[in-house]
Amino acid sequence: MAEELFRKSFSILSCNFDKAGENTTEIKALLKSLDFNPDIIRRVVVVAFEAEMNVVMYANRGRMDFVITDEEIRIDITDEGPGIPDIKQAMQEGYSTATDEMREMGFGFGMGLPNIKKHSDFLEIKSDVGKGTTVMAGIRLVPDA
């Protein structure tokens, strides 16, 4: 079993856009003063910045559990919003239901889920409509954990 070394939760506003990404700019800069492997890193900044922004364009709030194992990296994101009535759809890449604001913005083109899951070694998304979300992703530290 892996031992828990580093554990934060981090809160999430719907529509704080102005804070939105703040908390993957702290895990960012945790991981560095750790000297973690500058891939590992990225992929983590990059799972961390999309699942966020789910909850800030999406939910009407959340939290990120960000925990560090001897054996991983995994965000744990849970939302209290709309939930994904169509899981296999919202993989989808280009799959988007932003708003026309939202994409003014930069947001919202329909890649969120499909970068998490293209940087994390597991995922997992369970959702029930109109009660909310949960995305659990991981990223391995080491081989075959």
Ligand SMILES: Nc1ncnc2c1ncn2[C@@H]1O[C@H](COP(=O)(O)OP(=O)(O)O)[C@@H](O)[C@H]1O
Second form
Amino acid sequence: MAEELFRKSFSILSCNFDKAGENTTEIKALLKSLDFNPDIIRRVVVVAFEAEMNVVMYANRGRMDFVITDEEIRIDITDEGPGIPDIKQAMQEGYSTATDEMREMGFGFGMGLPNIKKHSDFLEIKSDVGKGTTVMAGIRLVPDA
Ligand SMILES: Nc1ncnc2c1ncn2[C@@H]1O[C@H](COP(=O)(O)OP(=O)(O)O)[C@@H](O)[C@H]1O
Ligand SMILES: [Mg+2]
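I've shown you the form predicted alone. Could you give me the structure of the form predicted together with this ligand?
And the full complex, kicking off with our chain again.
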């Protein structure tokens, strides 16, 4: 059984582009202060930022549970929002329903979910259309047993 070493929950507000990424910045600083390997930190940052941005861009509100155990780092994000009707399609590189306004701000390249997949060791996405989405991602800290 993995031992939980650290846990923090963050709330994420929809459309909060100004503050978007602050939670990820806090997580990055924490991992640096704990002397995590830079490659692990980079992967966690990509996963947390992209998942957080998707709540900011597409959902009404959400929360991120950030957990460090002796075996892995987990980033679980749950939102209340429209949900994702076709997860397989959403996972494809370049697929995006971002508005022109979001694209002008530099978001909406359709690489968020593919990059979450690429940078995590496991990923589970569940979505209920009209209710919301849960993204559970993990990065392993120890080699497979
Ligand atoms: N939390 C979410 N709630 C609703 N739809 C989402 C959510 N996350 C992703 N999506 C949908 O999946 C698409 C692809 O997401 P992503 O790969 O992050 O690309 P991008 O954010 O650049 O559009 C989004 O354009 C959106 O339609
Ligand atoms: Mg995205």
